[in-house]
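A single chain comes next, written as structure tokens; it is the form predicted alone.
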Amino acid sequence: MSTTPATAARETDPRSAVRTLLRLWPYVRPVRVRLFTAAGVAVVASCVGLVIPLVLKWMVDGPVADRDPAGVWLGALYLLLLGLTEALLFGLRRWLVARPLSHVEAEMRAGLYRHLQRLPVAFHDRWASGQLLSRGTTDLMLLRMFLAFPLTFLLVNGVTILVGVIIMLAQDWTLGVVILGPVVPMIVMCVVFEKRYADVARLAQDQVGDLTTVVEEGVLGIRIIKGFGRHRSQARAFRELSATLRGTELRKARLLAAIWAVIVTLPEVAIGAALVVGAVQVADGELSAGTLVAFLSTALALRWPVESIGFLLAMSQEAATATERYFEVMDELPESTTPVAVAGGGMRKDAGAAVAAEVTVPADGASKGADAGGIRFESVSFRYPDAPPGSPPVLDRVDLHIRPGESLALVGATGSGKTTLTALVPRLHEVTEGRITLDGEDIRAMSRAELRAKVAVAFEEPTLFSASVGENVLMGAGPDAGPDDLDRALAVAQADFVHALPQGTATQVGEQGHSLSGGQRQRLALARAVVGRPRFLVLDDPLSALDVHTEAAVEAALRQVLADTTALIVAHRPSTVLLADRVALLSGGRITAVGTHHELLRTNAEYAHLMSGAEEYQEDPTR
């Protein structure tokens, strides 16, 4: 079964469809008067059809009967006036939704991206992008769908229902009774319709998000398959989660068919049954020609109100779970945006953080004198939301104090923590006990925004986006940066190879920068790291994926932007420690040594063992 980190919550807090769809009111709220006001529209319309069968009583009992020519045509202009007038009010209608509805569609979507960019990271790491993008995409267009068509119909279709049911009770309420037959079977019928049918929209709407999700990999990832030869197995996966999609849609389909049979079938013979009781009735003399004719022209101007019921109550119930499935993402807690009040020695509670959490702080308050500047980590610890209960925090109790204007290397196995405890200095994700400072304040007593225009960062896997690479590099400064600012960013990170390209630095990179090779990326990551001229620079591996003589460029450039500034580098290659002025070594989670890279060559053997690339240092226990 397709499921989202949301489904478990879902199963266990069931909402009706009601409920659910009321969610939509203020997204719907701005536009109420012109939606209410095609409500009205289509309802007038829709009783003007209820007129003709009383039009059609009138000629049969009058000119058809007196053989009056005159009355005849008479009455036929009064029928096509009412088609005409019905045709119009219908027209109206579609005009009154189609530009508030668009509005709204486009409204909730921008709200989504919205809320997506201020959602925390632990958040992104659970779900799937092409869960997300389907909420953006097909679920808001079947909420779009749902608010020109079902809701209004359902209201109309109702009141449409309601006095058909009257003027034909009022013409003879014997055969009223015949037509009402059917009712409670089909109320029944609906009900039992409405849950089988809700459970499998759902299911259906997940997997449109599993098989999004495949295709988005597929073209992100296509060297990754063609490099290996994989394009066979992962159309196999595709064509299983489209078979499987495939099935469900069948499952919607056959219950989509069971309820029209029920709702079509059980009406047409209650139409028939009134059709013989009234032909006796008119052979009998107690019932006029006209009067049967205007019953059942009127019972077969509701087969559409009653027909209709069985696709307005699927697509409603598709709307519903859109809707569930939307908010499953608009509900999630964003990062909080104001800083937050941190006392010494008490506990931190952030009522907008992405998850309600407590966190201690060391109870001497502030750091005190020339040991507060720069970047210090005091106690710090940290969890994985996720994490299993009782599970090892990935970093316990680090200490580590870089001073103002240093540069610290972090060197460490693989999985020792060194990228989350870099991604703890931006926030990107909170500490569970201890604290972050830099220059003395804690980092919670700012705001994110404050925050990130102090602290810049470089990923180890640099990320580009759909656009120039000017726009590229300057995501990382501030809204005056100019050329010259371009160009010096360009210049430390050795991106000369920019002006070569096509437009310069107007060039596109196209998506995800796959246009240019992983070293040029890595420098133009770092290039936008340091565009900025921060106060703090964080650098995870960022020379990787260059060659020797690059790296050597990169780095006689980047010792000139160290200087100014306070960094924390991770690396992994010796030529990289060498850029920092002391080397923090991080093992299972805590700092254990830290000093120069010389002296920690001569006096640490795990480091030794890290730095000359042997295999993975093994501890003896017995030390």
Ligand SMILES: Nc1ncnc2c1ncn2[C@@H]1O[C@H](COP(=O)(O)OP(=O)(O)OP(=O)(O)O)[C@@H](O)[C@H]1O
Given for the second form:
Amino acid sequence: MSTTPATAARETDPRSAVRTLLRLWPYVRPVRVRLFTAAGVAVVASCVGLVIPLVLKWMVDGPVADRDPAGVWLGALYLLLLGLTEALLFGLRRWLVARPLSHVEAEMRAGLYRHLQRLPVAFHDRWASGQLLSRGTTDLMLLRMFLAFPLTFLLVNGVTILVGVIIMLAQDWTLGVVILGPVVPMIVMCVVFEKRYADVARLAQDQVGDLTTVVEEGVLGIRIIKGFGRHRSQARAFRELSATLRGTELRKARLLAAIWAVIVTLPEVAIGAALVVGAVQVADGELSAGTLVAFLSTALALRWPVESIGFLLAMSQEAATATERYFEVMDELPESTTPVAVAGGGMRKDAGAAVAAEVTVPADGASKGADAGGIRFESVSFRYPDAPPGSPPVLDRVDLHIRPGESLALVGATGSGKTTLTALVPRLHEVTEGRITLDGEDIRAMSRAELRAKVAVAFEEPTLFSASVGENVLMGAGPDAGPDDLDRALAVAQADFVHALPQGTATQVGEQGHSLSGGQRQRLALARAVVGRPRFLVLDDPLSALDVHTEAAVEAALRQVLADTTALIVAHRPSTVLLADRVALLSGGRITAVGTHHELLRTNAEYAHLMSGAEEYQEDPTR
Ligand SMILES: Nc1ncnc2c1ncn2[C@@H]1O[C@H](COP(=O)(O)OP(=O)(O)OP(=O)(O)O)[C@@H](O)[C@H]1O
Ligand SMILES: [Mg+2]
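Any chance you could show the form predicted in complex with this ligand after that form predicted alone?
Once more the chain from above appears, this time first in line as the rest of the complex follows.
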């Protein structure tokens, strides 16, 4: 959990912060005019500040030396005006950038969210949710701050320092050379710092992701944690991770302190040296007092631009890391929305080609025709992408035909691959070999939208969203489904309890539906699966949490729905199996027997064994 899949790749790939940050350009482009204007305004404001020492010089060498009070007042007025202009311009800059940058952040966040929705299930299996969460929050905030501040000020301060140095050299080049003395060691220090800081910043941001994962798991699993009294160990895990993060943050702080010390001390020493040299020159009459004043005030005015470089670089480095982390997710290939060209049946061009599913498929025209209707698995093999090499595939050349209008129960020992097999039909995972056809058409030849409109699913874990009961159910239907469809679906799923809820179907279910019982959630998930009157229905043990009477009622209602629907139903209990026309037994990654429940009970020992435990239990509930 502590590493993301991208971490390994990163270590071998030396990166450049600038190149990484340049990837932000497409998002910044729409607001570039404002951003550049703001930077221009800031440069002008900063240079206005540099005129102040020149006015001081004029005052010291002119009115002050001549003891002319009117001239001094005039000088003071100039200074006031210059100060005001500088302040107003900086205010204008802030106003210019605030709105467009929040727009950039929002756009990037929306882009990330859209992309996450389109990424395949295999991606989500691999990535910890906290890592994704932290990328969508902390990292994007860092980016907005970078665009608002360090980006502009690295430029502004760079220009200011350059102009200031030119002014100082023009005042007196010997003093200028004294001031410039520390430049080379400072540049060397900054380069070293950049490199070190980059590594620590990346570590810290990854650790924030891990910490987010722990917090998220802790909140979602609060029932288990409390039920098993695990809050101490959970708190310990949290403390350990946050101590690690704190350690990393302290390393960052130490690095920053070191560079800061150098950046503050060296210029101070240089200014001190210039003061001594300048004072000697003034005493010798080689330099006017006004020039020395102007020189030193210019040097002092440059102190802040120079000192800020340390943390501007640090913030830029963090932004580069954030950009890198953002694009690690954005660079993952989404599921293609366009159909893949499939040899044999229903050929269409794959414009996206994002999913590299160029699979060799037997091009048998024979599979067309009456016999090809329904759901057909043709030598389907499947292996999880992250399965260790050499391990046997979860599904191994599965052949299965569910005839149109038929319902087929899928039975198998736990862990035999039933859920995996059902997930292949709506293409939550891609088959490794072979193909699946719906009414003769390869599922890869359909667009995902088309496929998912045809196939409805309900999984073992009924997932509900924080929305109303009605919205949760209607999620399974097209946009034109109405209250009648909702009522019919609720009736089929025997979810009448909904009408007894405080606001009926408008009642909000809490996060993940935790305000409902397990059986209630299952029935809503079932209602969601049937509400769109799908051609194909895939149910993964949909009735496991129901009592026998409710199950019987759901079955009776389902029979009506299933009459014109082709259904694949994963079942553990004989009562669920009896709902189906035929049963298939999944064992060792293969379909080892197909037949009616009673046939298989008689002829297949493994099936009889799987079902017997359940039957005994049902016949003797006191056990
Ligand atoms: N995302 C995944 N990545 C890697 N392996 C997985 C993944 N999901 C499941 N597996 C493995 O695939 C095998 C089949 O799992 P599956 O969930 O399909 O079993 P099942 O038949 O549905 O079991 P059950 O009856 O307990 O629900 C198991 O060995 C499991 O460890
Ligand atoms: Mg399962």
